[in-house]
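Only one chain is given next, in C-alpha cells, and it is the form predicted alone.
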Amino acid sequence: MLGQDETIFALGTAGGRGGIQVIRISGAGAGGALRALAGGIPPPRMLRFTAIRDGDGALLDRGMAVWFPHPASPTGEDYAELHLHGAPQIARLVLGALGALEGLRLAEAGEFTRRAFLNGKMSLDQAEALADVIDADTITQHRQAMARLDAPLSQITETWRAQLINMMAQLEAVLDFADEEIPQNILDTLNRELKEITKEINDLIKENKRGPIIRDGINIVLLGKPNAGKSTFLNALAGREEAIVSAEAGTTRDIINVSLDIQGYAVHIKDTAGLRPTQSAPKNAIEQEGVRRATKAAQQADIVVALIEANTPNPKTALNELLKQAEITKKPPIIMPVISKADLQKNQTTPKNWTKISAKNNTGLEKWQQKLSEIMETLIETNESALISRQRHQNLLKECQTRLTQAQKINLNKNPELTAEELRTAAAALGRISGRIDVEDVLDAIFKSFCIGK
C-alpha cells in the first residue's frame, strides 16, 4: 500500500496545449508547497492569482492557487491546486520545481482518489462511479454512472448491513443465555427481518442485470456460412475498412471486433469464420480453430445477428441449421436474423420479422439499427440507471443472498450460533461493495484503472 504520509503532486488536466492546465498537491506538504512556488498560502477555498517560481527565484508562469485545508478537501488531506496557462512547457517546469522539494513525489494512477476513499471522502462504489465517469463512451453509460456518483447502492446495502448486525447483536444476547429458549417474539422478528432482507436483495439482482450490460457494452456476433456477407456488412457499420472482403471463402480466420455507439448504446460487434455446412467440415487446421472460436463467441454473445444469403432456399431451415452448428441451442442469445445481399435477391419472400440488408448498396443497414435498437432496449429492459453496474457487486450481492438463504434454513432455537455465523459472512459481503470493510485486495485494481491525477 502505497504511504499516505508522502505528499503526491500530478497533472490533474489532460496533456498537450490547451487554455488552462491544473496541477493538483496533496498530503502534509501541500501547504509547504505552495509557499515555495506561490509566495504564500492563500484563504481557504479561494483563488488568487500569483507568480509561480521555482527554487531558483525564476519566474515560470502566473497563475491562480487555491488551497484546501483538510478535512475540508477532495481528499481529506491538506490540498492545493495550480491552475496554470497550458502549455506542456510550463507543465514540465512547475512538476519539476515540485519533485525538486523534499518530501514531494509524483502521484501513482489514481492516487488522489485512493485517498479521497481512504480518508472517508467518498466510498468504493462511489469510486467505482467515478473512474466509469471517465471512461463512458455513450449516453447510456454517462447516464448511468453519473446516477452513481451519489452512491446509492452503498446506501442501501449498508441500511441492510446495519439492520444485520442489529439481529447478529439480537444473538449474541441470546447467547449469553444458552440454557433459555429464545422468546417467541424475537424469534418472530428475526425470522420476519430476514425474510425481509433476503426478498429485497433478490429484487436488487434480479432488476439490475441490465446494469453490467450498459457499462461493459452489447456483444454482438455476427454469424453465417462463408460468404455470407459478414465482412462487407461489419465494414458497412464501421464506416471504414476493418475486415477483408474477398469472394473467397473463408478469409475471416481470427475474430475481428468493432466497437460502435448506436442509439446511445456501447456495441461490440464480432465478426467470425464462416460456419460451413457439417458434411463439407473445414480440413484446413486454421479454419478449423476460426470456426472453433467463432462458435465459443456466438454461445457467449449477448445477440447473434444471423446472415442468412439471399436466394438460400429454405431460409429457416438454414438458419436453424446455422444455430445447431454454433451449440447454442441451450440458453441461447437473443436471435436476430438477416437475409444478406438483397442486391442478389430474385423473388424470395423474407421470413416475418426478419430484417434484409445489401451492405455493398448500403441499404436495410438503417432500418437494422432501428430493430436492433429494439431489441436491446428490450434486453436492457427500462431506461430507469441501473444500481448495480459491475460484475463484483452481483457476485457481492448474490454471496449475501446465499448466506441469507441459507442462514433461513437453520433452526434458530436450536442452532443460533449457526445462524449468527451466516449473517455475519452475509454483512461482510455488503460491507466490501461500499469498502466499509476487507477490501485491500480489489483496490490496486480498482484505482490503476484511474489516470495519474485522478
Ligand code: GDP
Contents of the next structure:
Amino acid sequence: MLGQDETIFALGTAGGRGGIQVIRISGAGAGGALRALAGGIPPPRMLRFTAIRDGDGALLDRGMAVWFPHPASPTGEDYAELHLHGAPQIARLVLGALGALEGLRLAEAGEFTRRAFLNGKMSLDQAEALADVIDADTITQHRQAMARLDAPLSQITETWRAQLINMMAQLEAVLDFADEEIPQNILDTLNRELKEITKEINDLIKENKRGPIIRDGINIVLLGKPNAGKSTFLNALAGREEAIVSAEAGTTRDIINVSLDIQGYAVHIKDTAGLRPTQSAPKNAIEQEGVRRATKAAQQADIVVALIEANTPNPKTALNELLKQAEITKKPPIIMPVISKADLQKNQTTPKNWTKISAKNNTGLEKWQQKLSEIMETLIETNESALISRQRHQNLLKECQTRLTQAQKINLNKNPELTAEELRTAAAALGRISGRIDVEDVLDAIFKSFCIGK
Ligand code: GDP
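What would you give as the form predicted in complex with ligand GDP, now that the form predicted alone is on the page?
The next block holds the full complex; its first chain is the one shown before.
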C-alpha cells in the first residue's frame, strides 16, 4: 500500500489554459509547503491572496492559498490548496517547486480520495459514487451518482451490519455457557431479528434489481441476416444521437459498439456479424467466430433488435428462425422486431407491434426510438434513486442474503456456532460495501479509475 506518511501534491484541475487552476497538497508536509511557497500559513479555511515563489525566491505567480489543518480537511490530513492562474507554465513551475521540497511527491491516480477513504472521510461506496459522478455521461447517470454520493447505500448496510454484530455478540455470550440450553427468550429474539433483517435485505434487492443498469448502460444488440441493414441502421442512429464514445471498429467480424445517450439513458448498441439461415452455414472459421460472438452478445443483451428485411416472405417465421439460430429461447432479452429497408417494401403488411425503418431515407427512426423508450422504461423498472448502483454492491448484498437464508435453516438451539458463523460472513459481505473491512483487493481497481489530482 502507498505510504500515508508521505506528503502528496498534484494539479487538481484539468490541465491546459483557463481562468484558474488549483494545486492540491495533502499530508504532514502541507503546512511546510505553504511556508516555503506562499510565505506562510493563512488562518484555517480562509483564502489568502499571496505571492507564490520557488526556493530561489523567483516569483512564479500571484494567487490564493488556503489551509485546512487535519482532521477537518478533505483528506483528513493537513491539506492545502494553491489557486493559480490557469497557465501550463505556472503549473509546471509550481509543481516543480513542490517536488523540490523534502518529503513531497506527486500523487498517484485517486490518491487524495483514497486517503479521504482511509481516514474515514467517506465510505468506499461513496468514493465509488464520486467516481461515477465524474464519469457520468448522461443525466440519469449523473442523478443516480449524486444521489448515492449524498445518501450512500452503506448508511443502510452499516446499520444492518451493526445489528448482525449485536446478534453475534448475544450468541457468543450464550456459547460461553455451552452446556446450558439457550434461554427461550433469547432464542425468540434472535430468530425474530434474523427474520426481520433478512426480509429488509430481500426487499432492497428486489426493489433495486435493475439498479446497476443506469450506471452501466442498457445493452442492445442488432441481430439479422447479412445485409439486413444493421450497420446502416446503427450509423443512422449514431448520426442522430449524441455519441458518448466514438464507434470502435474491431477486426472483421468483430462486434462494433456505439454508445449513445437516448432520452438521458446510456445505451450501448452492438452491431454483430450477420446470421445466415441454417441451410447455408457459415463458410469459414472467421465467419463462424463472428456468428458465435453475435449469438453470445444477443443472449447477454437486455434488448435484441431483430432486423428482418422488407419483402421477406413470412417475416414472423423469419424472426423465429433468427432467434432460434441465436439460441434465444427465453427472456431476457426483450425482442424488438423491426422491418428494415422499409423504402423497398412492396404491398406487404407489417406484423402487429413491429416497427419499420428505412435507414436510407431516415424514416421510422423516431417511432422506433419512441418504442425503445417505452421498452427501456419497463426494463429499468426503477428510477435514478435506485440504492444499488453497482454490480459489486448487488453481489455483496446477494452474498449476505444467501448467508442469512442459510442461517435461518440452522437449528439455533442445536448449532448456535454454525449460526454465528453465517452471521459473521453475512456481516463481512455488508462491511465490504462500505469498505469497513477486508477490501484491500478492490481498492486499487476503484481508486485507479480516478485521475491524478482527485
Ligand atoms: P448489414 O450486413 O446487416 O450490416 O447490412 P448493411 O447495413 O451493410 O446493408 C446492406 C445493404 O443494404 C447495403 O447496400 C445498404 O446500402 C443497403 N441498405 C441498408 N439500409 C437500407 C435501407 O433502409 N434502404 C435501402 N434501400 N437499402 C438499405
